[in-house]
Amino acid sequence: MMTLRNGKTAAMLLAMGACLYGALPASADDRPPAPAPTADLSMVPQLKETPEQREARLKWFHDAKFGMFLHWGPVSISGKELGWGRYANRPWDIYGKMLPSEPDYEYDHLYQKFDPVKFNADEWVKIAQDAGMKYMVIICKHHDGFSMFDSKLTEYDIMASPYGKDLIKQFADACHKAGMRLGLYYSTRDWYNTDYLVGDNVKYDNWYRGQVEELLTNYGKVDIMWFDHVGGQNWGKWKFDELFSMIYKHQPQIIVNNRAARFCGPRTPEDKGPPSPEFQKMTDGDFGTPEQAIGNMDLKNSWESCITLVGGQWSWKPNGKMFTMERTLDTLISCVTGGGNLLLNIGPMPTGQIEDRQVLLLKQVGEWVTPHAEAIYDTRGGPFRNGKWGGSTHRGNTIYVFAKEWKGDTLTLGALPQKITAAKKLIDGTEVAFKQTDTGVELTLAAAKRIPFYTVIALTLEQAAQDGVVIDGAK
C-alpha cells in the first residue's frame, strides 16, 4: 500500500473521496449516460439569479477592466511552453487518440530543479498595481499536471521541489494584503495523471474536484475560478453538478469562466451531451474567454481576452519578442471600448522574477493609464463602435472617446440621441470644438494638442448614455 508524502495512505484518500463525493461504483460502461443532477444546486447563481443580481455579482469584474495572467512552473527552466512543451501524448484527449498518458522524462522531472528563491509575491502584486491592473490570475495546475500548491492529493507538487514552499499561499496572501482581486487557474485536462479519462473517469473526476476544493478552502477569499478545458467528449464522465455545488458552497461570490466543461462533446452520436440546458448554462459560467485575440465588440455578454505579452508563448520565453507600448495600449483599449476586459499574460523566469523589460513596459502602461483612469475603470463599452480609429466608453452623463486616427483635425462619429453640452480633453481639460447634427458628431482638435497613442475626449451629455447601445464609429 503506497504511502504519500503527507502520511495519508492511498486507501485513506479513496475513503475520503467517497465521503466527499459518494462511493465509487464497482464497474461502469466506458460510455455512461449523461447523469441527472444529484447535487444541491440551490446556491449556484447561474441557475437562479435575475439579471440585476448577476450584474451586482459581476460588477467588480466589469469595473476592473485590466488583469494580469501568470503562467509559471518548473517548465520555465526549459523555456518551453507550459503544458504544451510536454511531448508525451499531450493532445490525446483533443484529437480522439484515447491513449493513456505516457511519461515525458525530461519535462516531468523539471520540478526537481525548480527553486525560485527570488520569488516575491508582494513585488508581483506591486508590478501589477503599477500597471493599472485590478486583479491577478495565477496557474495552480496546468495540463502538465504539476500542482504549484501544497496539495494533500498528490506528491507531484511544489512541496516536492527544492523550493518546498506553497507558492499559491504566498501569492494569495500578497493579493489579500494589497486589496488585489485573486483569481486561481486550474486545468481540468491533465496529461500526467494516469487516471485521466480512463474508463468511466470516476477516479480522476473525484480527484480533480478534491484539488479544486483545496484551492477554494485553503487560500481565503477567491474572486475568480479560471478553468481550462476538459476532454473525452462525454458528459457522463464528469459530475459538473457536484463541482459547481462545491464551488459556491465555499465561495458564494466567486465568478467562473466558461471553460469548466469546454471540449466536453458530444462529437459523435455515442457521446453523451449535457443532461439539460441548465447544465449547459451552469458550465458556461459568467464570462467568455477569447484567447490570443481581442473579442468582438459585445456589450450584452461578459468577456475577457487573454493575451500574451511576449512571443505568443504563455510561459517564460527567453528573448521572446515583446509587445510594444503602442500594441499593448491598442489591445487594452480595444477590449475596454468593446465591452470586455484584458487579462494580459506574463511569464515569470525560473528564478521567480519577472523580466526587467516586461516590468518597464508595464510601468509605462500604468503611467499612461493613471491620468486616464476615469475613462477606463467603472465604465461600460460604447456607444460608438470601436475600430482602428479608436473607441469609446461611458459612465452616467459622460462618453469618453479614445481617438487614435483622425482625418486632418477632425473625427466624425455617428449620431447620438443625447445632446452634447461640452467636450474637453480629459488629461488637461482643453476644450474640443464639436458639431452635433442629426447625422453625426464632429470633433475638431489640432494635431499639436493631441497626445501620443490616444487622445481621450470627455463628452458631457444632457442625459445619461444607455448601456448596450451601439452607434457607428469613425469610418
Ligand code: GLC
Contents of the next structure:
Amino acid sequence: MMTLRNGKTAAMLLAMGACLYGALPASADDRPPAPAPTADLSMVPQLKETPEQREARLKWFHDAKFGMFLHWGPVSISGKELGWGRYANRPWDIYGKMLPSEPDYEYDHLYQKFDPVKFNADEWVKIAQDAGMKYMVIICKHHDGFSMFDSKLTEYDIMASPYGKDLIKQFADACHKAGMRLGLYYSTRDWYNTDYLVGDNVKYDNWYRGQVEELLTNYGKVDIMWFDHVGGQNWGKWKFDELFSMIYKHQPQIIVNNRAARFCGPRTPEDKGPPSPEFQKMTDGDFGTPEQAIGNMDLKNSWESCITLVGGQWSWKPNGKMFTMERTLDTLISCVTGGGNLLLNIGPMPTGQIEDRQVLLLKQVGEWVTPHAEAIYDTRGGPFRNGKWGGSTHRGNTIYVFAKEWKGDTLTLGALPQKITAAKKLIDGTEVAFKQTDTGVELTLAAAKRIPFYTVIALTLEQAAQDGVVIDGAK
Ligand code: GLC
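Show the form predicted together with this ligand, please, the one above being the form predicted on its own.
Below: every chain and molecule of the assembly, starting with the one above.
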C-alpha cells in the first residue's frame, strides 16, 4: 500500500472519498456504479425563507459589525502575498484563459519549513475580543491549494508540515470556548490541484466539496462559510446544488458569503448560465463582500467590507505600511453607519504570532470602541446619510450620531420625522444643545467638549427610528 509523506495511506484517502460520496466497494473489480449524489434543495434557506426568517438567521451577523479576517499559511515565511505570490502560470480562470500551470517549486515547498510553534489560538481570540471584534474568519485553503487543516483528501496539508497539527481544529476550539463566532474561508479556486477545471471538472468539483464537507463536519458549529471565487466561467462545471444541500445538511444556521459561484459567467457560447434562477439566488448567498473598499451605504442588503490592515497585502507583509488608528476607526464607523460590517484583515507571522504593532493598534481600537459599544453593536445603520462628516446608527428610540467634522461648533443634519426629546454625549452623558425644525436638526458642541475621532451623540426620540430609511446627513 502506498504511504504518502504525511503518513496517510492511499487507502485512507480513497476510503474518505468513498464515505463522502458513496460506500467503498469490496474490491475495485465488482464496483457497482457510484450512486448519483442527490441534492436536497429543500434545506437551503436562501430559497425558502421569509424575510423575517432570514433576519432571524442573520441577526447575529447584523448585530456583530466587526470581525477579524486571518490570512496566513506557509507563504508567510516568504513575506509574499498568499496565493498571488506564487509565481507560476496560474490557470487564469476568471477570463477563461487556461494557461498551463507550472508549479512554483519554491512556493510549493514552503510548507516543509512551516512550523508556527508560537501559535496560540486563545491568544488570537483574545486579541480580537480586545479590539471589539465579534467574529473571526480564517483561511482554511487559499488559491495556492494548501490545506491548513487535517484533510483526508490531500497530502498537501498542515499534517505534512513540521508543525503537523491541525490549526483549524485549535482555532475552532478556541472560538467555541470563548463564544467567538467562527467563520471558515475556503478558496474554491485552486492553482495547485491539477484537476482544477480540467475537462468537465467533475473530479475537482467532487474533491473540493469533500473538503468543504470535512470543514463543516469536523470542527463543530461553523457560523460563516466564506467562499472565494470559482473559475471556468461555465456554470456547468460546478454542482452548486450538491454544495448547498451538503452545507445546510450539516450546518442549518450557517451564513454564506456571495462568492460560492463568483466568476461563473459572463455568458460564453459554452456557458448556458445558471441551470435555474434558484442556482443564482442560492449562490448569491447571504451577504455582499466589497473588497479593499468601504461598501456604499446600503441599508437593505447585507454586506461586509473586507480590508487589509497592513500594506494592502492579505498575508503577513513585514514592514508593510499599517493603517493609523484614525483610518482604522474611520473604516469601521463608515461600514457600521452605512449598514454593513467590517472584516478587518490581519496577517499573522510564520511563528504563529501577530505582530506587536498590530496587536497594539487593535487594542487602541478596542479602547475607543468599548465605551461606545452601545452605539455600535446591535444597531442598524442610518438614518443620516454617512460621509466625511460622520454617520449614524439607531436602535429603538435612539439615534447615535458619530460626529467627526463640524462647521464651527455646529453640525447640521437633515429633517427627522420623529421628535427629539434629548441629546447627550454618549461617553459621559453631558447635554448637547440641539435645535429641531422642519428642515433639519442642528447640534452644537464646543470643540473643547468633543473627543478624539468621533464624538458620539445619542438623540432620544419620541418614537422609534425606522430601519432602512435614509435622511440627508451633514453637507
Ligand atoms: C480576493 C483575493 C484573495 C483574498 C480575497 C479576500 O479574492 O484573490 O487573495 O483572499 O480576495 O477577500
